[in-house]
Amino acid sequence: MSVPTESGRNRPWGTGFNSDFEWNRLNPDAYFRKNYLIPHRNDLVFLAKVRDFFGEVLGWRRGLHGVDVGAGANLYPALAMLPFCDRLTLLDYSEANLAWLRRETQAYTGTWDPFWAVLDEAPAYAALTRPRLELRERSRVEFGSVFRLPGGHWDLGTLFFVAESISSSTAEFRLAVQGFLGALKPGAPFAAAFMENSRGWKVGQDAFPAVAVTASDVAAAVAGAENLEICRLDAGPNPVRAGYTGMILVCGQKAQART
């Protein structure tokens, strides 16, 4: 099977450079119900993972300004920074996601709420009892790709399912990883999250590329950050979709910069 590029040509499925590719095709509602409307197993684990770090880097700190860079149709990554931040910044470079993402962060459905039960183990957490208007009230939606953010500009960042979903280049991959990394501020926590040996994936009948990496290649692409804490998932007997083998979380902290 082949997917049509911007250019009028066909690649192979699940190849191709990022320009290659209309994002704006991507339907979320249905990767949301494809991917969330379900809570898999993983991405649970994940989301206690990062609340734990989280927890522990930050403890009570407030007023910081997070960032969900490629935020998609999941709203999970963004609740896993909202103790810690007055502004939360979702970022997405398909309209498509962008206007699923306004509607969602007014007033969340229920489909979010075993996640934000995961979270709301750890106290941090607790103490929001209205995580619902909290979102709505400190997010904001906004058009931005990974390949061209600011320098240092964010106290908090998640990058979950980008890097190797958005190409099939290594190359890009990596400058995914280097470009969401560099717009942290020095000593920011992160979490980021990758499908592991993706094959590429689809969202109705339109196919779109993927990176196969390995948890090798991620502590590669992360390489200079500090307090790293690496987990890797088998796919397990129910996996999202078919094509990967596993899931990836990698959490940390940009380097301080040096005196």
Ligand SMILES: C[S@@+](CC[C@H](N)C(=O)[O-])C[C@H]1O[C@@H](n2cnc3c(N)ncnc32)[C@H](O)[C@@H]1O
Second form
Amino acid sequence: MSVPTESGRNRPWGTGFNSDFEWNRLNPDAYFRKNYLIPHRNDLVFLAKVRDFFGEVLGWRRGLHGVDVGAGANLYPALAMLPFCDRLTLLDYSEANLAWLRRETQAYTGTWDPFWAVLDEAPAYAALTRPRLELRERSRVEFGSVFRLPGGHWDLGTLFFVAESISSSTAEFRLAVQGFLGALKPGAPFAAAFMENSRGWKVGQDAFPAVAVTASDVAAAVAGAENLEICRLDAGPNPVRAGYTGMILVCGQKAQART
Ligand SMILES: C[S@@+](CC[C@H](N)C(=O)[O-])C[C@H]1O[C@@H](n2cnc3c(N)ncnc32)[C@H](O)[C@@H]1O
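Please show me the structure of the same protein in the form predicted together with this ligand, now that we have looked at it in the form predicted on its own.
Zooming out: every chain and molecule, the one shown earlier first.
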């Protein structure tokens, strides 16, 4: 199957640059139902790893400004930053996703309770007794592109299934990771997740692109960051998102500025 581009040329589905796709067509409710309505084991494993990493690096630090870039219809990266942040910015490039995020952050549904239950096992999270209310009060939803973020702006950040899933260009994959890391302050902790060997993804009839990355591509893209931990999980027998071989998580800290 091929789809026409704005320039009128045809391309195979799942291929194209970020600007070739109509991100406003992405249906957040369908995406959410497909990916998060029933928690996937791999997401919960990643969430526990991010919890432990942020807990270890940040301890009882509070009052940070966090960012989730390309947040889409997923709240668990934002929840993983919540105890440490008094401001949380959720950025996305799709107006449809921004509307979903504005609604969902007001009083998130019970779907996110199993995700919070994983976080709640660690003291920093357990100390936050009203996460629904805290998310509403601390979060702001804003339009933004990973390719045009301000430099050195945020204290803590997440980038989940974005850099490899918004273009089929390897150059844009690297630029997205660089844009994300560039937007963090020196020393800022971060977590980023990637689909492994994805060839593109669909929500309903709408097809979106991907770059087929492996753990070594991810390691190369974040080279220069510090305190890195990379984890890879197999897709397993019933992958929630078809057409990939596994999921990769990298946690780390942006390199400290040289003096
Ligand atoms: C595969 S979804 C991932 C959504 C969510 N982070 C998750 O974990 O499920 C990719 C997201 O990237 C967003 N996106 C597309 N182009 C973008 C851009 N240039 N900058 C930031 N986000 C973008 C899409 O709107 C979508 O929400």
